[in-house]
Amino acid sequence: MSLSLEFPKGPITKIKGTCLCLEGNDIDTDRIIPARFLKCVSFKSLGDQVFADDRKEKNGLHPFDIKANQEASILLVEKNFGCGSSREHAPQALMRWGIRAIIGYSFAEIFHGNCISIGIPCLTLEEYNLTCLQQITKEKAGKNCSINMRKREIVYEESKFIFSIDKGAEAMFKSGNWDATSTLISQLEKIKDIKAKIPYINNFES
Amino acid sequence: MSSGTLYDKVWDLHRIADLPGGSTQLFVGLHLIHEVTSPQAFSAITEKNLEVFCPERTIATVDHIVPTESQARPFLDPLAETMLSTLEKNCKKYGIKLFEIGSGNQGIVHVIAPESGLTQPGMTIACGDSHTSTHGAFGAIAFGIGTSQVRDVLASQSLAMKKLKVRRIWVNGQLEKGVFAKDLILHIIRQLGVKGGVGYAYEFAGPAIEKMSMEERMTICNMAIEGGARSGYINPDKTTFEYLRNKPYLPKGKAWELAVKWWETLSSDPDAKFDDEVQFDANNVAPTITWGINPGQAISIDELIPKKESLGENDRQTAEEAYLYMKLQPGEPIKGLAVDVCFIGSCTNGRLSDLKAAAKIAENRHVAKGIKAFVVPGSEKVARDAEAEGIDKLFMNAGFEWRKPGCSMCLAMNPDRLEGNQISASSSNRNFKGRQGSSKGRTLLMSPAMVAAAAISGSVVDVRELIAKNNTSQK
């Protein structure tokens, strides 16, 4: 659990990090933080709970307990990473364990979007190119792994992979405006036009 | 591209400004929270100093933590008397309705905006919860959100999404006695898997779908973030626009008919394209029921446990997952399987309709010996329509208990959860592991009739075996 890291903030270009791999498809945000757990006001403590009870049952031996993955900052998944529940809790106890990018072969639409709006780039590897990683991963475990987003580059030693990335996504990193806020309620006056349109706000006159 | 899709037409009425990387800036016509995700987002929207822009088009209510048995304040647990107390700064702080407990109006937020007309056909409709796909079934765009998001539609109204693909599922024929809305969705998403939906909108049509009632479309629609599909809807019709007549929310006169003017023209047209097109046939769907960690992990009743050479390639891994944690050995068959916990509730099924058909099973009959079953109504609305039928005391009668409205064992926030090991059999939507509130709990979601059934006999029987006993005992 990396807690000196800081959280992200303004533009997303380069992550440097060791990584740590998940095995399974279909990982849902319920085993990622169980829903005794939301039972909070605030995320601050999410960190320490993140797969509690994956982890109480391997017993130790949970990648998030194994001791040479404890300053890891790169996760490794598979396919359907997030799926299930809604909860932003999910990325935000893997962002408060210390994760700052997610790299797999797919993700669930809204954890992918829920990353995106807390600085979590999640990147796509074609499934060869993940088993590699993986691969290498397990075999030179400890060493840095480095993302380059504008290259759209993942190097590991000597191995380098190119990954892909929502294009949405990729322009917010980019730019520093993942959190979507101040770009929102830039519109403010654009957005009173819409509502004044809508039918049913408007007694379904036209 | 799809194109003369409900969702095409619907996604461009809300459309405010196109932004980079191909995302949209879309207005939100209806926004509804609850205790759970929405504390952190008022908490941002404070230290941020900004305002919340249209205080009248949020609604919340209290639902995941309540406790179905006494809802007196406190609440015994004082971390969901936090979450509550919480909720009733924030709304009042900020000029926001909230469903209160007690008011007649509270339950679990799927139930209580469709019941009191806050859904409407041709909406943009978000909720902190994904399950919010629930309201497509009136036609409307509707989506789960995280936290952050319900930030910025609290300070914009509006929110930034990515334009879905549509898949159009067609479901052919009818669905035979003692087959339900639920057998279908789990159907569905057993056979396009529960990623099949990912990146798309699914728009379900055809005529077993035009048949159904609105509690079953909503049952339909729910679950179809469970195949992935973070929205799924069902062009409006006369069913959907009887459903809504003389709802608190809607208007009469004039306006009334002006609405329905407008939600007719909301359907897909005759020659709208999809990006996908799939058929399904409702004849051949059995009572179904998951045997597995995932809610795609699912059988019909007669079928036996799949083994893993039966799988595709993708599955097989989680298939072994589930054998263990399920405790379950390929090839064995699901019939006979002995449950421990029955629930019937959640925003999957927590309807009058859905509270009905389990009830038909009950009656006359009574709760095995040693089976803990209880029934949870979806809103105070529902416990009462159910109560001045006589359901609450029908289901009391036949060793169920009838609690309060909330959401329940479907995740387990409140007092309501399954010890070590325990099997349920469920109404809700999800079966992951440790869903239920116990690490090693496990689940099968069915039916509300399948878990009455269950209920009944102690183990997981074929519904349709207990109506045929039914019928012949009424000759």
Given for the second form:
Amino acid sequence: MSLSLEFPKGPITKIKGTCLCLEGNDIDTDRIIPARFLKCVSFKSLGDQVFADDRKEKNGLHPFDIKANQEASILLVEKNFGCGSSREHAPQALMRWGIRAIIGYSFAEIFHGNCISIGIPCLTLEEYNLTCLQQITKEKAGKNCSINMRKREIVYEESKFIFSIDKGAEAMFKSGNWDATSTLISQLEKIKDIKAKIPYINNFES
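If the one shown is the form predicted together with the partner chain, what is the structure of the form predicted on its own?
The following holds one chain only.
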């Protein structure tokens, strides 16, 4: 569990780390973070609960429990990852575990959007290239993988892969505009100025 990683902030153009393979299609958000953990009042502890039920079933052999994967920050998935409910807790849990990028064949739309909003790029590869990347990860566990968002390139040892990313998401990561809260705070004076000019929220008489 990569607790030492800082949370994403600002423009995201390069990501470097080790990979973790999670096999299986249609892995839904209820598996990523079971519903009983949604009652939390903050996201802080969700990293410990990611894939809680799957990990219990695997009895220490789940990819998120294997010792060699504990510092991984790049998650390799397959088809339709993040389907099911729209809970934002799913990407929040992955981020708090230490995941900073997800590479797969396809992603559920709402999950993809929730990842963008917290600074986790979801990158897609053709099925053959994804299989090759998974195989390299299994053979060379612990080796660093580099993601270059400007070149749309993944470099793992001597192998290179060109990924796809939604153009809107790509622009937000390159500019840093994925972080809506920071964008709002940076425009605070303009917001105050506009507020002062709106008659129906100013100068009310008591």
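Quick caveat, the model's predicted, so the values are computed rather than measured. Positions refer to the first chain, counted from 1. So that the term is clear: the rigid core is the largest set of C-alpha atoms that superpose within 1.5 Å between two forms.
Student: Is K192 displaced by at least 2 Å at its C-alpha between the two forms when the rigid core is overlaid?
Tutor: Yes, K192 moves 2 Å or more.
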